[in-house]
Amino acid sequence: MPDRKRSRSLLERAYGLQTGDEALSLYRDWATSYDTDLVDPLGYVGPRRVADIVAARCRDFNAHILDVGCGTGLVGDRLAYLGYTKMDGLDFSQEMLEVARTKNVYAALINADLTQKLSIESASYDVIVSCGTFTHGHVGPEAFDELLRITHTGGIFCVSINTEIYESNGFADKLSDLEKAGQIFVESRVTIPLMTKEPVNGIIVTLEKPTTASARSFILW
């Protein structure tokens, strides 16, 4: 039976990451037990909730989706259950990707660092989804520039950002700057519990990468 004390200790370790090497070490050790350590002991519902919000926004089951920071594939697994058929997963940890592979829901798995330029062609994806990546000790708001590059105009994002770092780590300012520049249109921000047994909440941001015409209209308005 999963040990809640161990689960909380691992979560605290994840939130305290300072370097890429520390992240690689943690997720190398954690990959095979990640799901059992989080889902039941801590009530990790974030991936399911984010996937459900994506499904409410995008009814095209053939949309090309990139699951950013896919980890062991919890979001992808839920999206596959809901009927989505064309998903890729991206993560920093090869060990986590190998666990995601066993779920058989991703067409491709990409080992990449979101703080660097991605080896992905521009305008490759219709939907960007992410849960658990924009949080303490992980990826900052600068990743949005590269994610926008690889998304089609008219494409949508649905990402969770830990509420405790949304403003302090610059996410609020980054999204505001992108919206003022007409690069995104923020459709909604909804705060939800990411865990039911720990006080961990996320701001689920749904946004669109507008076409030139819609971006111009938005700026003029």
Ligand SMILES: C[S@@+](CC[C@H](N)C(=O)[O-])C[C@H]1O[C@@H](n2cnc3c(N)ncnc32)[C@H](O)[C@@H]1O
The other form holds:
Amino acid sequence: MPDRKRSRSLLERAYGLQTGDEALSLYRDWATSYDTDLVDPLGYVGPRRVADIVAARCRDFNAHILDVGCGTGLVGDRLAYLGYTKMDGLDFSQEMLEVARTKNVYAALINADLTQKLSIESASYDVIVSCGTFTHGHVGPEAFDELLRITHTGGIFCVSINTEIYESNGFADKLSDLEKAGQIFVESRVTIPLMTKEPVNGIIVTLEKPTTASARSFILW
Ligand SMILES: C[S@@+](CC[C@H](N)C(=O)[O-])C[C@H]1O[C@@H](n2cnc3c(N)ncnc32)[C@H](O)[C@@H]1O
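I would like to compare: after the form predicted on its own, may I see the structure of the form predicted together with the named molecule?
Every chain and every other molecule in the complex is listed next, the one we just looked at coming first.
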């Protein structure tokens, strides 16, 4: 029976991760009870809120979407509920991917490390979505270069970044550099609670990978 104390202690363990091996070990142990530990006990609404923001921006229900750090598939589950039909999930924990598989919402489940080069063709996706992966002890902004490479021009990113590490872990600088280089156009930054029963907030960044023409007009403007 999940209780709030257990859920908080797992969250603390997640936020204290120092290495990829520690993360793999945590999520190996946690995969089968992750949803029941987080959703009700801590009011984990982030995945639902991020999916809803994607839905407000992308009305193409056949868009090819990649959920990065998909975990057990909470984001994909909500996107499927909203009507999206073409989703893949990516995570480096095979145990989390196996739980995601049981949701029956992803076409492909890709085991890959976001801190490494991805074996995915350039311009494969229309939408990159992510919740809870750019956070304490997890993945840093260096992953954005590869994620941009695999996104179509004109495609969008909608990712949550934990507010407490947005500046300190270099996300603000990375986004600013990419924007100055004309590689992205940041459409919005919205701060929302990712959990309703813990003070965990995320900045949801929605950005476009501009076409060359729109990047050029943006720079001139
Ligand atoms: C807090 S969970 C979020 C899962 C899901 N998106 C959600 O909101 O419930 C973070 C996920 O990121 C994955 N992850 C952490 N580091 C990663 C890396 N370097 N490459 C790929 N996945 C990673 C973990 O395995 C875990 O499933």
